[in-house]
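Below sits a lone chain in structure tokens, taken as the form predicted on its own.
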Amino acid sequence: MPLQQYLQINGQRLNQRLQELARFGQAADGGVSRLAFSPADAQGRHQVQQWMQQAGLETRLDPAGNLIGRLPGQLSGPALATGSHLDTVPGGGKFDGVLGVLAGIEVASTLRDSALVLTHPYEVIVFTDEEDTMIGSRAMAGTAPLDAAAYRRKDGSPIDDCVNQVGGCWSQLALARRSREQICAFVELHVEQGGVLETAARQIGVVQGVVGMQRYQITITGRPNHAGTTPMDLRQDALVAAAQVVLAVNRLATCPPGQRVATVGALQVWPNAANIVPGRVQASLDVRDLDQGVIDHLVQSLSLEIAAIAEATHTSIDIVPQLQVAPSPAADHIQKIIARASADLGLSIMAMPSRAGHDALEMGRFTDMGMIFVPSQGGVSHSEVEYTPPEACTQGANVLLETLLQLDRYYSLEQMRQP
């Protein structure tokens, strides 16, 4: 079929639109402040209310705040849904989040323009807070903890109070949670974050899944002592043997080759003084991968290195769990449509990882997940520079808009196959 022919959603108004709900929450900089819960998050969830309800969505707030638009189908049923998040981090950039929202607010007024009615009901999902508990995504998911004092906001505020001043219910929060029948498939648009897409000169991402992640704290005890009148084959060094478990993760994480990443992103040394020797370090550990499997492994070598690097240095080494999420794979049914809908397109993919957290991770715990990624210019995210180019842009949303309607086929003929 000629290019010509495909459905095309209006790439002017998205774009135009991505500038004009930058102005919520904008710095002199460039860079936008539109911290969940603040003012100019309630500002800029007005107006995409309005874009959503100008293209025909019905709109209500659910009980975690999220802000859904709706599209009746053909039939009754279990919704199409994609969407993302208006939040940000503090001088982050326009594009992180709002492509997601916006592009799924194109698809409904492209439907609109269209008279074309899909068989499923089709839904567009801004969720709550995903910078930093997210909340939405997890109250939906039913993962989230009913205790508002499991959530600790980066600012101090109570999660409980947030989420009643944007109009959702903290006591009715356990009602936000949807299921399988409510929403057949979840599908995200999203800029990278990252610079793989730029490098390989491709087009369109196909998300094979969000990686899981772990955390620890990995502790490191010697004996601190005088920097000069202790020999070298008498000390107990433990920054000596922090640097060796540095390396070993590294080490490990790059041989054999593969998609795994691990990082020891801080460290603090005691006494942490020119003239002692090293007495404690304290060090943080970030494992992720698309493979539980793989995690586990890496995780399990490193603890045999560790052991043998404590008996080395004379030290004792500690490694305790602080946080972990497990993989969210995409199912394998929407990355063949989304690389069909972008050939469709003429657009060049490659096949990916999500090494960064989405709303996408939470929803693929209960129902089918997809994910669509657009190039990051310079793999630059959470900037006042931040970047995708306009025609980026258009071309991830018109993949978005092939893909929805692709799928809308595939679940009336998995429908039609039951017995």
The other form holds:
Protein chains: 2
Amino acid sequence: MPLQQYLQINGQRLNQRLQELARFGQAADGGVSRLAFSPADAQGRHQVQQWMQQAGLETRLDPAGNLIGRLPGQLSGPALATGSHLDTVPGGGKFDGVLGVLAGIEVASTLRDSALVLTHPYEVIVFTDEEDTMIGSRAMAGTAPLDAAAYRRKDGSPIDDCVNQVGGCWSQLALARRSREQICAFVELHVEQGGVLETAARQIGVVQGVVGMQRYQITITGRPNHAGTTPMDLRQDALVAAAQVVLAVNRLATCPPGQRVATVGALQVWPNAANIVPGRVQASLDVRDLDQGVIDHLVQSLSLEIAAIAEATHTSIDIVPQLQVAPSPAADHIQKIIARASADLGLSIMAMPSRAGHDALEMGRFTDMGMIFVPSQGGVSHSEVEYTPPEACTQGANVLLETLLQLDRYYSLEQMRQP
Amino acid sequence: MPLQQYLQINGQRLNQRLQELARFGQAADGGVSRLAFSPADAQGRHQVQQWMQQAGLETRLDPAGNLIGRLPGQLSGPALATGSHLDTVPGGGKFDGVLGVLAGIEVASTLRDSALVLTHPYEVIVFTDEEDTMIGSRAMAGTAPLDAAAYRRKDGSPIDDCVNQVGGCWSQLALARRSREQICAFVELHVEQGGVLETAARQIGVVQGVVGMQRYQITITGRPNHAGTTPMDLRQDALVAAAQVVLAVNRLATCPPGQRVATVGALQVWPNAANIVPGRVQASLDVRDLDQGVIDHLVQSLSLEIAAIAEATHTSIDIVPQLQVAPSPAADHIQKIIARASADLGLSIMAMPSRAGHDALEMGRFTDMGMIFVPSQGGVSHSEVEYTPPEACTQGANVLLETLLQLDRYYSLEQMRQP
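Output the structure of the form predicted in complex with another copy of the chain; the preceding block shows the form predicted on its own.
Let's see the whole complex now, leading with the same chain.
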């Protein structure tokens, strides 16, 4: 089938806007610091709102400060939605989040330029504060605590003031919640933020779901002692025990090979002096997988190993849960449609989990969800060197367009089938 | 042989003075903070000088601020010397250092009370700043740099000012140096500061020497990456590499069993966040043994293992020497005499290295050296709970007395044998 039979978004404009938006919060090194609720974030949202309106989207802010652009459909039923976020980490890049928002706007422009009206209403959503509290998508999914005191923003600012400041309304937060009857599917285009697609030389990642995460704090208590005077066999060295835990975590995540990841990223030693046998170590554990069963199995196996390590090293080891996020699987039919849309456009694909959190994770809690990944050069993200080539951005946006067109037909047929 | 044929020091006075001296720098928790050059240290030295004089010792300060009490001998040849230090670490105990000084004074009192004059002059030395720069014993051994800028005291105070303040004379530091012709033997009584004697239920440690020490800084460079998005097989995890290094150090120090110790006491991770694969780790390595060859062998074996670990983990690992102190063996004949003296007094013994640094280490650089250890309860030292029972302190002092008496005969015979 020749490619020209498919609608195409305006790739040149998409890539030009990616660069334009990077001016808001741009640092001297080329990085972007457009932290949620900052003046740069407000400027970026204002610019995007204008582009939404130019594409024919009617815009509004919900009580969580989410910026929503909407096209009416032929019918007034549930909407097809896409979107992502505009906020960045400190010293972030030009693509993380922004690509999904701008591609969503390009889809609207393409529809309008082609005089095409979908059966379903169409929404492009800019979610609030993805990089920290995820308040935007959590409020929409109804998973956000309504008590502002439950949030700890990295910079210490109160979440309610922040949300009010961008035009949200904290006291009405519960009204930001959407249902499956309002949004029948959400598809997010995002840069991969890892090196899987590049390494495998594939153009499009068909996301199987956003992995679940469990985070633990591991505390190992031994006995601090003089590193000179304490013979090896009388030691209770907390760092020797911790080293065994680190390697156990790595082995359980690696053998047998699989998609799961497990990381000890933070580790602190007390008293941390060259001449004192470590008496205490505190370490983090972060485990992620698409399958909750795989996570549970890893943690259970580790607990058994930890008991054996504690006994062998004469230490005591506690492992305390800190954070649990259940996996959010992508809908099977959306995965299939993304794969088919990519194939139709002549693009190579790879099925893969998203191992980073995304707004789609929360959206998947209440409606059919899917994600489209495009490659990150060198697998690097959250950095000023974050880069996805223009042709890859355009390809991703075209897959998003084609996916939404096919989903529009899919849900129309499905609704007709219903009694 | 009945014990009463041996001279005995006054154990009651010795233990009473151990408690009395603890008043200088005593903290509310019972610990002692008598840091070198502090007012408490000056008060303690003043008290000890008075006790020296009461025991008939003639006192003087050398240019390094060492307080030296001296009894004349029947001959004017080289002296037999003992001593230790009065300064403590912050929150230290009542026994570390002090015991050796007060026992030396008891020996002098006992000699005087028995109207005994040794063939050799006898010296009791209070060394300056053992817990930090060891300037006192280093100046006496001629191993102390004469440039004050070469010293970094933990509290940042300039060493020359400190030494002058306690009655030393920095500009004359070189004159503090002693020779084998001035001191033919140095024997130090000290608490063990480890749990070896207590575990083995022995009363006296016959020290084989003070171990040498090599200290290294190990830097492991991997690549910091998102702990969610980076698959296990694409990681260059500096902490996984570090864990292997920690366990290699522990294994090389443990198998086959021996006297050597090796410790990774300090370890720091960058960026040290739960959701980032560690990109860099810096760790300390401290290796000690009586035999330089054993230390060298361990470090060489570790270097080979480190190369293999770096390759397997896709990291680079540097190991840079920071500090080297050569072992200081105790003289064979002094070890034998301490063992015999202990046996004569009906005390159980154990040959063992001193794994902590002591003033004796420096004294052993230029003259015959020996050390006597008594048990530390629970192996604990540098702590307010540091404790050695009164009878053990008395036993140690009696072994010191008997050892000095036997050494007095030994060197007299040796000198007669010389042409």
